[in-house]
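Heads up, the chain below is alone and in the form predicted on its own; it's given as structure tokens.
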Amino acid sequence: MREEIKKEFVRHFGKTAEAVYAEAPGRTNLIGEHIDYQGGHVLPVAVERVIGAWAVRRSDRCLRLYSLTYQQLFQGKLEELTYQRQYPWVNYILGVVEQLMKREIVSFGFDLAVGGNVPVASGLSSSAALEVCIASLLLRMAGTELPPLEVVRLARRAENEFVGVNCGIMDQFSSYLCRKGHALLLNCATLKNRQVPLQLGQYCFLLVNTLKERSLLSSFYNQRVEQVNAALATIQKKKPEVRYLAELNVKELEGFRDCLNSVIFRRALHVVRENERVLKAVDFLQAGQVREFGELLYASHESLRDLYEISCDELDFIVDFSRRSSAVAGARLTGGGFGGCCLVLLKKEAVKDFQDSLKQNYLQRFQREPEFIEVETADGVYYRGNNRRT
């Protein structure tokens, strides 16, 4: 991937001597979906799929950006950082540039070529990987460093403020600070985190990409954020000390049922129950209880389907198919929902048979084959040496 991007960089910009390279991995969340923006616990892993970029500083304040994925060339200036409807991928880069300009870290133009093998709109957070990649790259080009949490926050603000997606902090945190062979238990309220060794024994994770077209901005993602924020605002009128829904347990939430309409209550109930599932999941993983961990994945999917209502026919089909296989311990949608990927926990020896059988049944039902991605965990940017290595 690195050399492929470099080749396109040379083809478009013809400079290599002073070019700098950085890359950031995608992520999949094992459990803890749609609760990071309500202070919940999440359990993501970084995966061996990356977004990478080569860039070189310019002597002026012009930007020339090329995407291998979209085969598009964008040209602009630092003084004209406006939302680009014709180049959606550019906005993630411009958002990071804007954040670094506010800190007076970036005041230079640059030529850049970006590409990668994180599938777009798949639930692997290609957007966060792009943001973290660009932040790391520009910090190196500027010859400076920021504390890890500041890089993470900066990348998230780029997506919230410039792109307009009200995402939580999990995706950027994962791409920057996950460790290979571990899941990252992150408290999104306090940002306290720790690495949890993955003890899966004879099991492994497989991602099944539905290949259903979707967009977070057009798939009610922001609407779900608004709904849980509305639930929190109502609860705070009676209990102002509550900062996030994830601070409540189910019994406490039930006490506010009469104050919330049925839809808003269901959204809040998902947040509270999902947060509890994450903490149980960590206990099961540490004890090597893989089948019990898998049952939590199924429960998470049911909650996302019935309470949060972000599943779709394709995702439900994959989970139902997985339940019929004795080799599968658990499955659920992962990511924003409405398409993207399903995470399946199954025995290593059964991966090929499972893929072949699911492919045939999925094709018959949806007239297209799914894409399979075997999950190999990876280090985040901080541990890859793009900024430093410990």
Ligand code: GLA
The other form holds:
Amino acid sequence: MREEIKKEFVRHFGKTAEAVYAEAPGRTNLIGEHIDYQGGHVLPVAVERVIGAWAVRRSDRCLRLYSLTYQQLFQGKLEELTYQRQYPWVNYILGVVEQLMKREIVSFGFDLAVGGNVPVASGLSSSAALEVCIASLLLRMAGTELPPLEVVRLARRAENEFVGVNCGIMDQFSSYLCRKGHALLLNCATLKNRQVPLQLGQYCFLLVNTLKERSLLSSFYNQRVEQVNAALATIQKKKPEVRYLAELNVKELEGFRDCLNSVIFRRALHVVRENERVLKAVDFLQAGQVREFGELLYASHESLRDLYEISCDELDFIVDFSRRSSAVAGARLTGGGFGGCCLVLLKKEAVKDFQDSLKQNYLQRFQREPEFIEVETADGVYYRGNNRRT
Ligand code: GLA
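For comparison with the form predicted on its own, produce the structure of the form predicted in complex with alpha-D-galactopyranose.
The next block holds the full complex; its first chain is the one shown before.
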């Protein structure tokens, strides 16, 4: 990746000895979906797919940004950081630049080439990987460092404030602080976290990318965030000490059923139950009870499908297909939903047969083949040698 991006960097901006490189991984969330923005627990892993960028400082305040993925060149100025409708990928970069300008860390222009192999719009968080990659790169170019949580927070803020997606903190946190061979148990209310060794025995994770177009994802996403915020606001009128929905148990939430409309109640119920599932899942994982862990993945999917309503035919098809295979322990949609990837936990020895037969069935049903990615866990930026200052 590094060399491929460098070649394009040189092609567009010429050779320069001072250019620096950073990269950040995508993530897949094992369980704990759509609850990070309501103080829930999540369990992501970083994956061996990265967004990488080369850049060099300029002596003026101009920005020249090239994307290998979109084959687009964007030119702008630090003074004019405005939302770019024609260049969606640029907004993640400008958002990070804005955050670092606010902190008086960036006041220089730069030339940059960015690329990577995290598939876009697939629920593997290429956007957070891009934000975290750019934040790390600019910090290095500025010759400074920030504490890990500061980097994570500013990357998230870039997405909330500049891109306009009201995402939680899970993705940026994962890209920065996950560890290879582990899942990260993160309490999104307190940011307390711990690394849980990923002991799967004869099982492994496979991602099945639906390759479904998801053009309205950010508006659906923000709508879900608003709905659970509305549930919380109603509950807080009676119980102001509740800070997040995930603090409640099902019985407590039931107590507010009459004050919430049925859609809002179902959304809140998903949050409360999903949070409980994550904690159970971690216990199963630590005890090596992979089958029980897998059942929770199925339960999570059903909740996302029926209560949170963010699934789609393609994802449901893959989960139903998985249910019929005895080699599969569990499956569910992962990430924002409405398309993207399905995560499947299955026996290593069965991966090939499973892929072959799912491919045929999926093709028949949707007239296109899905894409398969075997999950290999990775270190987040903080633990990757090539990004740390020496
Ligand atoms: C997106 C957001 C995350 C999280 C997931 C759903 O990836 O960026 O903050 O809400 O969706 O779990």
